[in-house]
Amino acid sequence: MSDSTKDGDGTRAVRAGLPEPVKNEPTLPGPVFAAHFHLPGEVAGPYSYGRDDNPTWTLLERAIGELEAPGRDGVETLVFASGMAAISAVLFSQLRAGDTVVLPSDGYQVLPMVRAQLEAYGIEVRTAPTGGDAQLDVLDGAKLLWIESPSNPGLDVCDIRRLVEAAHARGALVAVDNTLATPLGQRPLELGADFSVASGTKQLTGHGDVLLGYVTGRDAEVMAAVRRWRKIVGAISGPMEAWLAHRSIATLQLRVDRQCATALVLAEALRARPEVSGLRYPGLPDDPSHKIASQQMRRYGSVVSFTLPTRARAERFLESLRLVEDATSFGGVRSTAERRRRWGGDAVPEGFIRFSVGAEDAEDLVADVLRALDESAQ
């Protein structure tokens, strides 16, 4: 049998997961609907009720780990509702009382709130910036350094490998944040990571119809944790949604490659324009982030942050977009931007846009958002 740990990543991605073929029966198997399985005697086998285990789960999760650790035995996969599920199932099956944990200052919105439930369970977080490698400077004492990186909304990226080296040397578990990225712009396992953490609501299955999280590690005690958080929390994916984001796995290094390609070309185009500042892209030789991106991220993300004036010419510039909806999610094949301050959990300016890039031509795409600038001007 060939090695496939030397596919490339498009192979990869449409064999991810897949069982050995079996006659007249579907290459990918339809979803299994069960809250329980026929369980006569005693408990044995791995499947007996539905929110413990599901084998369209089992596929997807399988898929999942071929693409964060391709060819590392001992990693595992589990997923969940959401990528707030996600992250909380890590968070709280790791950490306790009198603990301290290190989170990113500017990462995604909700995280303040994670930050307030934690300290109301009497854990003590301590916050950083992500650019600069800053959450070095707070490690000293805690049990656990999350990760987000490139961060969201702002597209900064810290140095990961340098930060595990650093957290593991005081005994710190790490977990990263691999929405933006994806398995196909970065592996933080193979960085040294203990945990990736990712929603797959985003990139992921791409296609802004499903909501999925999932958490892969390489530490059977530790993800034994997890799973048991699953089990208490019951935040489970459903068999649909697992059988959707597994069927969209098989397009996922074409369209992340789109993506990236076309969001480079905008980067690029954005920089000529007077009117924006702020302007961020991994993938942009000159930003602030590209000499250690390059050195860990294999492709780098779908998302371009930038700024304009006001709030009312970000909302011209908005309401101008022809091909763009002004959507909160990233990462899927219909480009969507938002100006990001109407939430109100983000430090960012009000005339802040993410900009998610889809799957339109570039061309079509960068002429729309050209227009767009043009017009919000008058």
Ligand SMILES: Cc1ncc(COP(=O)(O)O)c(C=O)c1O
Given for the second form:
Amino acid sequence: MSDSTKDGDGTRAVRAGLPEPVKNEPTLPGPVFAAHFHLPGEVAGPYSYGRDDNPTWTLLERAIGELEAPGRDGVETLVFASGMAAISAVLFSQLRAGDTVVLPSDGYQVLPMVRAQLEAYGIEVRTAPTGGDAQLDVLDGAKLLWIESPSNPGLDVCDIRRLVEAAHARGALVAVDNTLATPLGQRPLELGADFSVASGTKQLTGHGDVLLGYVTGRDAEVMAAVRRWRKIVGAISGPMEAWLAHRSIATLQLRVDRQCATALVLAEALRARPEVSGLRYPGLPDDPSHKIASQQMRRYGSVVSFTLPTRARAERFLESLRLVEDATSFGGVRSTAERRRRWGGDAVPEGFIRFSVGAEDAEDLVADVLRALDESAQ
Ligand SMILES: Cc1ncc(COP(=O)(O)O)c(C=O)c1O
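Since the structure above is the form predicted alone, I would like to see how the form predicted together with the named molecule looks, so please show that one next.
Up next: the whole complex, starting with the chain shown before.
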């Protein structure tokens, strides 16, 4: 039999999670809509009740597992209703009152709310920035280290392997938020992490029409607790969303390669503009994150961030764009951008723009951005 671990990312993506072919059956079976399954007599077999498991999830979980940890045995993936459901499942299933957790201080803007909830349950929360591996300094005594690399929206990168080694030496588990990178950009389990956790709402599904999250983990006992949490809280994905996600994964490599290539072209064009400051893209050779990113990432993501001189200038820029929607989220095939300070959460300047590069032609997108920069100057 041929060895599928040698397959390229495109080959793996189009085949990920497909069942063995069955004559007269579809390649990817459709969504299974079921609250309950036939269950005469004793409880046996995988499918009994729709909050516990569903065949459409099983195939999607297999697909994500094949991308996050190709060829690795014993790895398990669980899908959730959203990225936050997946993040909460790891944190709240693993931590108890009296434990300590280390979070990034510059991570996704809902993390401060998570922090407050953890503290309300008697869990000590320490934070440090992603850049400079600063989380190393606050690891002593921690039960769990939460990494977000690249961070959203600042696009800082930390040395995951180094942090994992330090955390494991102290007996702490390590989870990496892999949302921005996608499993084609980075494989946290190969870098030693215990969990790769992500919002599949972003580039994994890539069309801005599905909310989804997942946890991939290496340890059966630890993952059993995450699964138990899913059952208790019930933050499950609908079968239709799970199926749409699986269908979308077939084009993941096409989308990611295209979007990453255009993101680099856009970043280079922005670098030449005098009104742009604080430009960040881990794929730019002179970006502060590039050295570590190039060691642990295989693709650098579709998000570029930069700052325009004022809030008004940033708003005029966003209004002038023709091909880019002013919307939150990122990773979709249609470019989006937003002035991140409008939410109030992130510690970024008023004119800070998080720009998510879509699958438009690079020349069209760059021309639109440069025109909008010119128009917004007036
Ligand atoms: C890095 C990161 N993690 C997690 C999430 C949460 O994902 P969801 O919106 O699917 O709950 C987001 C959402 O923007 C994110 O950017």
